[in-house]
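Below sits a lone chain in structure tokens, taken as the form predicted alone.
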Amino acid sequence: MAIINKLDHFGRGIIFDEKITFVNYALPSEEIDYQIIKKSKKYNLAQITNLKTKSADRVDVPCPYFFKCGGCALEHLKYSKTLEFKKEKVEEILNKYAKIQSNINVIENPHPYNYRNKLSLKIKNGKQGFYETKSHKLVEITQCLLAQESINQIIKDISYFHLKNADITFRTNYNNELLIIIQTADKINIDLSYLTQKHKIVGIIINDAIFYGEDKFIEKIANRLFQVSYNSFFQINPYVTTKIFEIVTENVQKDSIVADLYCGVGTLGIVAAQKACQVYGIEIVPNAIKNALINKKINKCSNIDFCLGDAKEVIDKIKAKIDTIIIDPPRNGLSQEALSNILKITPKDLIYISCDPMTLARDLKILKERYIIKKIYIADMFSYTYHVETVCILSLI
């Protein structure tokens, strides 16, 4: 029997015994019986065996797939709970590796359910689903609730791609329309009659070849338009980036010269170049480059350039000086070299966007000997899974 202190960082709950044990699914405060079932030299990992004293903020679980599936890891935890879990997160890693502390400000997501307009499964002999968390296990799903609804209807008539073995992905926009992003050894024999008028089907990439129609759509975002390739980033969840545009908007001074690294298909520089003086855009997915240039005509954005190629390389060949810089890396974080050009450069102002409080944390500990940090969001762009987007705002000292 023991008493869960707190959670970790995946969600899990932590005994501190004479080894520390991450125990899945409890919470704080929680009196379990547990058994360990796995053992490591500096940790064990255990689950619950009798749940003697149940949370307060525990709350029924309405996904069948929750204690199977390693897509979440807080449905069974009160939605303002996994917002604080987050919040708290942030602020230990900040302040453990950064020596950072400061107010945080949260943004809800409108809709944890339903949210995600990108899903991607895998099949297996002919059944679809999730791979277990650190395995190779599969769970059968029907449906995922973090999932938008033009997917679920998709995932019900999955047989009629009559695939064995593929990872097959779906992307969806404002209108429901849907690219289908499939790879396959497979031969092909897919019911297109079937799907395309059951469904809102605009593509259908079979091994980065089109197989039906285009391999790209149109995507809204407050009331802006941007074209997305299949396999051009875009973020997730286009309730949460609405609020990320509006805190790019505030903290773009008007008429100044703006970089966007790792630009994509142009999303916050074509949001900056409204009050920007001019705003130059990198990204190195030819594809998203593409959509970039597409984007830049829709949007009627003269005062914005792009420009293909890695960040790290492009950004030191713009010759205007550059009043602020807007960073939105991979999980990965900025390079050691992307870092040194940004301080050589030196910009007024910096807007970093990140997935990873970690990679964040690493990047903000030197960013921070020749900036301030004014202002630190957390987005909950990722819904009952551990992660979370990071905004922060800094100024040159």
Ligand SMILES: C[S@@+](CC[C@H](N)C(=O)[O-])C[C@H]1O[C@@H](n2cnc3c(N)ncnc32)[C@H](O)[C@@H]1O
Contents of the next structure:
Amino acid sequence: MAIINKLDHFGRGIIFDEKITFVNYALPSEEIDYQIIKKSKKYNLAQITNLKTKSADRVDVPCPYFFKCGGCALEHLKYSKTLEFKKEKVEEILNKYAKIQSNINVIENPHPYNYRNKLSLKIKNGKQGFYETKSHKLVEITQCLLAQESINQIIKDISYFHLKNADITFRTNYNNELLIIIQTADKINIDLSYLTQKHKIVGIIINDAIFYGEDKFIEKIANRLFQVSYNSFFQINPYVTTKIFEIVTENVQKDSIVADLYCGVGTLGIVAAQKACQVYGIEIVPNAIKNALINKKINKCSNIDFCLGDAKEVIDKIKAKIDTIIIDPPRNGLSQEALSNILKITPKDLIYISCDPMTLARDLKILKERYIIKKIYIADMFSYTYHVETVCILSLI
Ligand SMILES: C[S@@+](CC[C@H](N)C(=O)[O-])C[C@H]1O[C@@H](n2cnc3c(N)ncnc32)[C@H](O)[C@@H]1O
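The form predicted in complex with the ligand is what I need now, so please give it after the form predicted alone.
Full complex below, order starting with the chain above.
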């Protein structure tokens, strides 16, 4: 028998004993019997065998796959408490690794279910699903409660793709249109007429070649339209992305010069261009830059230039004196070279958007020697998972 002290950063209950034990799906204050399912030198992994005292924050889980799938970690916890968990997690990481103590503002997801506009499935021996965490064992699924309805509808008809072994990704937009991206060695035998009659399929891309329709579609966020190619990054949660647009607008100064590093299809730079006098967007994926150039036209922005290349190198080539840098890197954060080039430019303001608080803390530890952290937000971009988006507003000391 044990009592759970708190949650770890992956949403597992922790028992502090001689050796630390992580218990899947256990919540703080719960009294449990448990069984150890894995032992390692530093910690044990356990599962509940008997839930003796239930937390008042425990809720019924709506997803039938939750305890097997591993995609979500927090569906058994009240939504408001998942936000507290994420806030404490980011506070703890920033404090421990960067000695930052700051009041964190929380941005809720107005649609904590059915928000994802992108979902990737494995098809193995004709069955579709997700791999269990850290394994190649398939958990068969017929829907995902995090995905938007148009994705769940096409999953119901996945048998019409007649795939035996494949990776399949569905992307959808504001208009319930679909882009379907398939990687497979199978012989293709897709029932196109049935699928295209029943679903708004804009394009099917197989092994990076167009099989049907287009390889891009239009997404709409906060009344702005953005072209997105099948392999361009786009935030997976349109509701929370709208709120990030608002933070960017608030923190870009009128008539300033802005650099949007890791700009994807140009969204944040285009939002910034509304107030700035000039914006430079830098992105490494060619299709994303092609989209960004179209998006500049669609959004009637004459004051933005996009450049294809590695942000850490291209930023050094911009001649204008940059006032604000928007930094929105992939999970691994900023390289040494990117950090030192940003510090060489010393813009007045930084807006750092991160999907990994660990690499964010590592980078802020260096940036805070020259910048004060004015505001930190966590945005619940990935509801019911342990992932969290953090937005930091920094200002030159
Ligand atoms: C987290 S996404 C942000 C995209 C965009 N800011 C948005 O909100 O949609 C990170 C982007 O960085 C791009 N990227 C990755 N490594 C890069 C690099 N070294 N230089 C420039 N862009 C890079 C990725 O292709 C991706 O589009």
